[in-house]
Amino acid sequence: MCYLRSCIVKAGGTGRATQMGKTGEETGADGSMVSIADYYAGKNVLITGATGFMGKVLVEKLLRSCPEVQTLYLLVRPKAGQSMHERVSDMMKCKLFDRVREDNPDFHQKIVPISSELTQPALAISPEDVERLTSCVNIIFHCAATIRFDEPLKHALQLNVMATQQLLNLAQQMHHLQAFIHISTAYANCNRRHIDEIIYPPPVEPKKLIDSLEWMEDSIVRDITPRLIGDRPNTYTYTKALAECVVQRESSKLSIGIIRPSIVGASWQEPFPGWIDNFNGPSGVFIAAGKGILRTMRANNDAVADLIPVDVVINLTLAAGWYTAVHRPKAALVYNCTTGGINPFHWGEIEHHVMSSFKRNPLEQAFRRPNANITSNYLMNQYWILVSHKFPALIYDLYLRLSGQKPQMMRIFNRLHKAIGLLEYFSSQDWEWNSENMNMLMSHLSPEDRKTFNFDVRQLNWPEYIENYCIGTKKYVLNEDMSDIPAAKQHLRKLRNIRYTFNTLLLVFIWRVFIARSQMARNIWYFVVSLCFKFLSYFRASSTLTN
């Protein structure tokens, strides 16, 4: 019944009856491609991760720009005491989905939550939820993952790729289902300099790891991970390898498309600018150095940054599911969703345009003026953080504990420390990747639907984005006012106030310690102040010569 409804409103509800053409491709009744909204016009959908950052964007992004869409079917599991139902009426609220609000207010009614866990045998899905989905889902997005780069193997094996395994067998069953697309990420090999959009190899057989790992005690796995995960970072990177290789075998079973995006980050335009909602990846490093905490980090300035919009990446993916459904290509295929390659834009120059949007649009409460620097040297990021993380800490903590405050700061930068010491390996290295599938499917779309599913990354203007970006993290992260801004500029004021003066009773501390106790200290100060006096009286001479 669920399916026969949704073809019902596919072919009459719309406005533009659809058809089954030869090639099993979908066209409008006069013979031509549909539009990509017209695809998912009366279309069954399900998404996994759909509480996640992404998931909350395609979401959003599938209701405003294909109103037509049937339902939305979100595998929500609860979590932290509320129900699924609660979980997912909480996102809902959420500001992101404002524009969709005014547009439908009973967007709701579109949205079905079916109770699942990932780590359970079958997804923990009841036997009515699975007759349910198999009946009428067209369409299948897999975003649900571990994004944590510290991840136990087990764990992140159980939810990057058994999950994955588990979710293409209920996809076999589904009688309906027209494509799979599933949510890797670009760094699945990062082993490699040069990334093309094929899937590689994988460095173990996913079922024999599994089968090996499973009689394994913690520890005993926690010890032999380093030599497993071998020359990738992290159990993240090394477990999304293997689940590419898990939906790659599906491929002759299922249409299928994988979409790589790169580190993901603000939205570029949709819904708005800088819409953001978490500390992961370059946000909480963005926060920490406008808040004036994070002063030094190592990374190689010249590296390409390869920040992707969360709304490009969205945009690809409805177009590839899209392409999926209509065009079933015979094998699964690869969109390697980067900037580097296309419109490269480098660590320094991030670290400049963050330094300079947070100077103009400061955060409340800042530690210290904003004022990072970004460095390669090993030795001189140690020197850096000792000098402007843990000595600036260890002060504070001390003032905290004389004033019968707990202390806090020298744990804050404990754990900044670790999350800088996870992205180091992909701020100091550059990758190519291949984007020849990219650009095939935008050569597929219509003008119409470039527009509206824009992932052209070339007009990307960086300093507008990196801008945004900041002015998100404090609103949508931070919940800050922007009409608090000429406060927090006085707060920075003060902080530089307190800086030159602390610097001064230095200096003569300095002074009254070494120099005036000693002749010949006192005779290169002098030396020292009068070979400066001679540059500057010598300058003045010159331009008045000149003049």
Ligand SMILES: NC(=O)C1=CN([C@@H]2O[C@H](COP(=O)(O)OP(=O)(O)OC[C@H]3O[C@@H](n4cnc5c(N)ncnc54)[C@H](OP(=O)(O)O)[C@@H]3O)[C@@H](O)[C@H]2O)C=CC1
Contents of the next structure:
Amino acid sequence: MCYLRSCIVKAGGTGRATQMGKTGEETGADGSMVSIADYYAGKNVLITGATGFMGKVLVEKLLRSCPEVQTLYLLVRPKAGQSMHERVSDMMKCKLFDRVREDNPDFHQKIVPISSELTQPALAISPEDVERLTSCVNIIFHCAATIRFDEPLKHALQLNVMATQQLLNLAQQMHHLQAFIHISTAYANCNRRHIDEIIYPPPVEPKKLIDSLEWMEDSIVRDITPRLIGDRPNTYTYTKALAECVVQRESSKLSIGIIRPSIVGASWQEPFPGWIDNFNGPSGVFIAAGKGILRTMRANNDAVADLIPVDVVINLTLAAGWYTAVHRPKAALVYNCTTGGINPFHWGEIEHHVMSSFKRNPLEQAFRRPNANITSNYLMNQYWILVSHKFPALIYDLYLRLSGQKPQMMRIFNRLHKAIGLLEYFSSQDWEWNSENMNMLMSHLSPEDRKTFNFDVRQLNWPEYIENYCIGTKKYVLNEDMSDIPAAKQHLRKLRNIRYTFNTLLLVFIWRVFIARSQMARNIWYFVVSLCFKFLSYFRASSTLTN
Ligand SMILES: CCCCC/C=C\C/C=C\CCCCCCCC(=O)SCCNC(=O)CCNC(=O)[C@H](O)C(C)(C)COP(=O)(O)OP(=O)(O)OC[C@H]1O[C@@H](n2cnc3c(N)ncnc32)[C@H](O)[C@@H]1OP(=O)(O)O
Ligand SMILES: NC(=O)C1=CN([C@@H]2O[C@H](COP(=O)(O)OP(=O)(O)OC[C@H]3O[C@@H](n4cnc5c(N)ncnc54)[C@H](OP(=O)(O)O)[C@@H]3O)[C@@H](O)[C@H]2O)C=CC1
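And the form predicted in complex with the ligand, for comparison with the form predicted on its own?
So here's everything in the complex, that chain up top.
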């Protein structure tokens, strides 16, 4: 088998003119530090979560910018009636891989899917696959996780903590492992305002929690979850904090790097601007606003919107993998991967740019003209939910019922309210992250690597990024065609006319009701009308005189 052969030939080596330095540093033949691409040349890389948003971008970037990488082993499970092979083959057909495909049409030969269900004992990897992996893997990127905010605690614990522990156990059996890179989140410690690049004491001893939840009924776990997560907003951030602690405990045995991205958004530059494939985080909010469904949301205009483009996170991740393997730091290094402290942008500015971008590049079949506003005032938000969400939904559902269709708008709004209710915690306050390790890493890169693996967010132009992000949601999440923009604009004009007509009719109706009931209203009405006539006749007289 070609992978087995490649494992034997390349295990532990780089396949290039590199050698291990005295301190474990990999150096070129001339003694200089190897570049990132040279480091990955000939390496066998294990990736979890490769079918996810960030995993895909990681696989793509490795194949494109480190073309001599040996093999990428992807731990994948079958899902939704598709085998793991079908899933990986579908993934490689996606537009994200167009540039790699152009450079190397045979790139799929470097990808080896390994069947694995991370919530199962020993990750459900077959003994043969364990043998294969332990004999040749050089570096691990652990991206898999459940990122749902409403995940039941037991499942979040199983996947985010226990699977991480099992992967670390597997890593320790690997004969040629040089680095273990764990993807965490900048919000793992969101119960703090200032977050350093350290691992904070866990909210609870992970093993004790795992042992005690094991025998508990799901309903009991559900009842005690709020008490357990304490001042964290959800099971996701709670279990990611526990996972960091589990990872740190292995740092005497493995060389470890922990990446903490904030809110990961569409790509900034690579492989092309605006690539995004899901509704997570702000993407779903942008789409709902672009479709004219979302009109109001609780967020603080002046709070920093700590968005970070996915390609920046992946470039930093690959650079951290290189640094960890080459320098073998004694303790796990944490990289807060954020923008707020370096190039801040605020939710109020995001709102403005998202709205104007969707006006220039409207989404198809919008429900209403895009016009969303954010407010930090709870009552104001509730008022707008009633007036701009629930009332129009009621009217539209009534229209659907009358025309013999199934009402659906109220159901959509209920789901939207659940989703934004879970996100508001993150958009209503701001945090301060220390990003010294990100700067330190940048200073270690050669000028060439700084360009190829760019994670310098000082260069990020936010308005341009948000424009590409919104276009990305249209093209890659909703699969809409840019050539349909004139029709979408026409649809918005139609919606505007409907709104004007509706507002005028409503005004006339209210006024008629009012006039019929009040002498004072009638007097005001006659006064206003006579004033208008006087103004008109004055205007006509003065224009006749001038001519
Ligand atoms: C224009 C004004 C803009 C101003 C911007 C203001 C604020 C920005 C908003 C948010 C910023 C905060 C982001 C915080 C991120 C924190 C950083 C992290 O650590 S990242 C991890 C991020 N994780 C998530 O984002 C996951 C959140 N999602 C969930 O937990 C769940 O999906 C859910 C929201 C609870 C919904 O669960 P449910 O079971 O009801 O549904 P499904 O997940 O099965 O999805 C059903 C359906 O809906 C689509 N979907 C999912 N999420 C959204 C969404 N946010 N908006 C719209 N639609 C969404 C999903 O794709 C499914 O579609 P389909 O049925 O077609 O497959
Ligand atoms: N997205 C974001 O904004 C942020 C993400 N992060 C972190 O980045 C990492 C990647 O996130 P992202 O790519 O957005 O997440 P996705 O939800 O897009 O991807 C999750 C990945 O994990 C895999 N996975 C989930 N459950 C299992 C399982 N039981 N067995 C095997 N594989 C499984 C999924 O596989 P499958 O396709 O089979 O479901 C998928 O490949 C996570 O660790 C997350 O915590 C951190 C900060 C922000």
